[in-house]
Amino acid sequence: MPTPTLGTPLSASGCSAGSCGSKSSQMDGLSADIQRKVQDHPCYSEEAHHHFARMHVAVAPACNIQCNYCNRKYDCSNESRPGVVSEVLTPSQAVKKTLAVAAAIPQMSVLGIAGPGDALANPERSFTVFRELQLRAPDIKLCLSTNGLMLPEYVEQIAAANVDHVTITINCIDPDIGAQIYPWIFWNHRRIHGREAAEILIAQQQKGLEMLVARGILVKINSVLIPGINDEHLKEVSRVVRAKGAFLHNVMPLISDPAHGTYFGLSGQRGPTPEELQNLQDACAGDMNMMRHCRQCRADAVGMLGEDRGADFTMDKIEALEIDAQFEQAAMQRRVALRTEINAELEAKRAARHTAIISLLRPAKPQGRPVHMAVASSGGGLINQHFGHAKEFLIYEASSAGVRFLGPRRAAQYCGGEADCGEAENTLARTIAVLADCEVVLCSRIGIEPWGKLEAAGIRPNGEHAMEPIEEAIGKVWQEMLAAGKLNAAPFEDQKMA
């Protein structure tokens, strides 16, 4: 029998420590119960994000509402962004894929169906692969994504089949908002249109989402930041959920290049920019989390968040495979090491970040203004790519309080090889754009060319940091800067031009 040794195992944690919080841990106060659910899930947690793997499985096509940002695409690779697959799977070939990809990533510990249309939508579909998974890869934890249209009528099979994540994307609680962001809903065998239909759709959301609570299933909301439309109203929607038990709010930018297709793309509607969408994340933070690591992904992503392997894992190279009981325990007894293993780990540096942090209080903090800073990254919460390699800069914030994580800004490869340099300058000058913000690159390495340019913007490259810990080596930074002056309150903009 040949053995499934598709695509190559991620690296271990490589977390050493003070790389996995700042000033304090999401981990920090919550039951037992919850620790458990969350801290290897990375889309529930920012500190897992760096260490474990998730896997999206295309089963579900059909969707039972429209929205004005969505375009749904199948066999479609160009594209990363949610609603796009390169192959719908039937519901057996989703079950191979996942033991497959979960045997050659045992670092991969979440199986969710986020599309391309909606889990609920094909619950047939999407209930028997849940089933099949939770007799034959038990230790996978189980998420669903829905648009809530149908949630009330499901959650009892959610809950019987070990489903304990689920998101439900909410954009607004007022109909007359819901009406400019969906234009129709599917609802008891009839279309409806206009604000009826929100109508209907923010009550089954709101019945949904109390439903879950009750039965203890941990519920992430996803928002769509829309400016001139619901922009100042997640507010409201942030402070509803939280009300109502919600663990977690995950406000993401609304894409809107015309490229895709979408009714917003073609209509001319923008989307926000990186500090509209940070000052709104701030402002709907209190008593729940915000996610701030989401990387929009595609509905059959593979890997950790931020990368793709769904080309390591095609059908043509999964049916090929013969996968049996043997194997099935075999791989997931090597998950479950692995994941008690780093999950330890972390649960050392947590303690050690505690006791660092009670130390810290007792001297008088530094004082220093804030500065962002960029860090370059390949996963395993390390600063351990080069700047030219990028696709993606994970953002801080380093204060005199900590280290704060601010999100994921996308950016063009800008070493993509000899093809693509005559295109070299204006992709370093679009990366730059998307860092203007930033007084600081942290990478593992970095050219001449790219390094002046971005001395010349104001954004100082550090490549002194390689293969250390993210959130350790921000710190030591801005305690540099600190010493050296640089860190009076004069301006941002002031502080760049100086």
Given for the second form:
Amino acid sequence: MPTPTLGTPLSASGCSAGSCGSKSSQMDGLSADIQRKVQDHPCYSEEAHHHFARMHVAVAPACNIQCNYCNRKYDCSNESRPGVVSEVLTPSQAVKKTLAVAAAIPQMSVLGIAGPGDALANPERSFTVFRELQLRAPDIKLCLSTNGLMLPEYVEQIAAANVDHVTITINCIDPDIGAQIYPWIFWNHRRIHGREAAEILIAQQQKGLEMLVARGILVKINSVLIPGINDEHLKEVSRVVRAKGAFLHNVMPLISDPAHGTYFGLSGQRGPTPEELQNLQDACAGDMNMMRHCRQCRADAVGMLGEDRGADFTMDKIEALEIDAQFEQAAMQRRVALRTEINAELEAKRAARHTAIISLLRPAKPQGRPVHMAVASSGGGLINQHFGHAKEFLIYEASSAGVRFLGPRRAAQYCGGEADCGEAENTLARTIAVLADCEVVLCSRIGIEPWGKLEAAGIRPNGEHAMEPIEEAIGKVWQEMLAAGKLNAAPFEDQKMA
Amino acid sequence: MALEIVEGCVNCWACLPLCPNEAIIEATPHFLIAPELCTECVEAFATPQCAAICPVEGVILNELGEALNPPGSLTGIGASASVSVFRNEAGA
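Form predicted on its own done, so how does the form predicted in complex with its partner chain look?
Every chain and every other molecule in the complex is listed next, the one we just looked at coming first.
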């Protein structure tokens, strides 16, 4: 596949994204310009997601295509996945909600429109929200997600509205594969089925991507990994979108459950295992900056990634608020001050990191094997959460090459509904199963019972690094394991068996 | 001459902005079509626009009570499976 040189922003730095592959180098591998643009965007920067919050407003209910992993009817307050919302907002409700949330959560830096349908199948509603917020909260970054079908038509308006981050969901560039993912699209006042539909959609997505890049708008590509349908093909997708100038690729696992009533759920199409997902992300990373911290959040998510404070900001609560110009102004000043502070702190850390990494790795000459570790964190890039409170764990890999982030995994109790989710013992067992490939769990504290069960499963709990920065602590733990002779070539699984 | 939206509609809004006659009414438990405004798009388009974008099978009917998108025509889930899904949802 020839690689067209369509202004690829990633090549600006000497460190290619693929060869470094870790979180810190993900930022280091970007040009200074892009780094500035994404430094406080939690969805576009792995580093930022520890410190900044985002929200989605559900103003875009309509959709113009059908995906086999989507069921247009779904509302469950315990579900966290794209397309799910509790209430659809009018544009003016969405503006008010954004201003209220951004006043209550000063870490909020981004407002996105991601559905529950498609942002560009509801253009009037979406652009009304963007225009109004641009006037009333100009410090908030605006972004949108789209399936791409109507993208070429709206690129001008996107640029005019100052939306500088766009996510396109691209699952394929081959219409034969597309026909297995999209049963139909609505195009030129008609419903079009099958391969012809996929062909049009793909052409529109690719054209939209090129047009956005030409306008200097940052483009992230989301792909849903569907085993047996597009798994091998996504490597090609990754190469092509990178060549066209997308700056980040986010390969997400198919969520497939018969209870969701989707075609894939009902037809028994399975989602990928964490291992399959990671292998594919690693294979694509040779060509592309990969996003690994995605939480596949709801179209009305509020707060830091991995938490959802949507329930704190329901419309009846928002409507009761009085919001005037003075309130908006004061809230904006608080946000800007906090953002400046956090960014200065992160900048200092980035500057120190190269030196730190080098000194950390020097004694690692006798190479140890890579180790997966799980971290309980409530944000700020610190190990600061009680094991039992963690709704998710951040999985890292430590090796002689450094520390890299592999992705988040949901703890078993996530679902919350007691009736659905069974008794506590069962929940713990399922959490342990989720962490099966990890050898260490880092948390601020942990109860005696889970401690014993984790140890029995070959996962060592560690509360010694409470309140320390995640990557530093993982580096230290790995060095200790190395010094103790625990990291000789024997693969982890064999050790567990022993 | 008018189409009708019936139970099973999920209020997804897709049809509402497309109707050339502004005949779709935002209502609960499901959207409705104002029969005096609906022309079934006969002069404006090749197919009725609401039915051409509706993602749910069997919820837009013509005057004979026939579904414009019969079971199995959109999702490929198949008639029996989709019927049971709708039943579950209606019961929830």
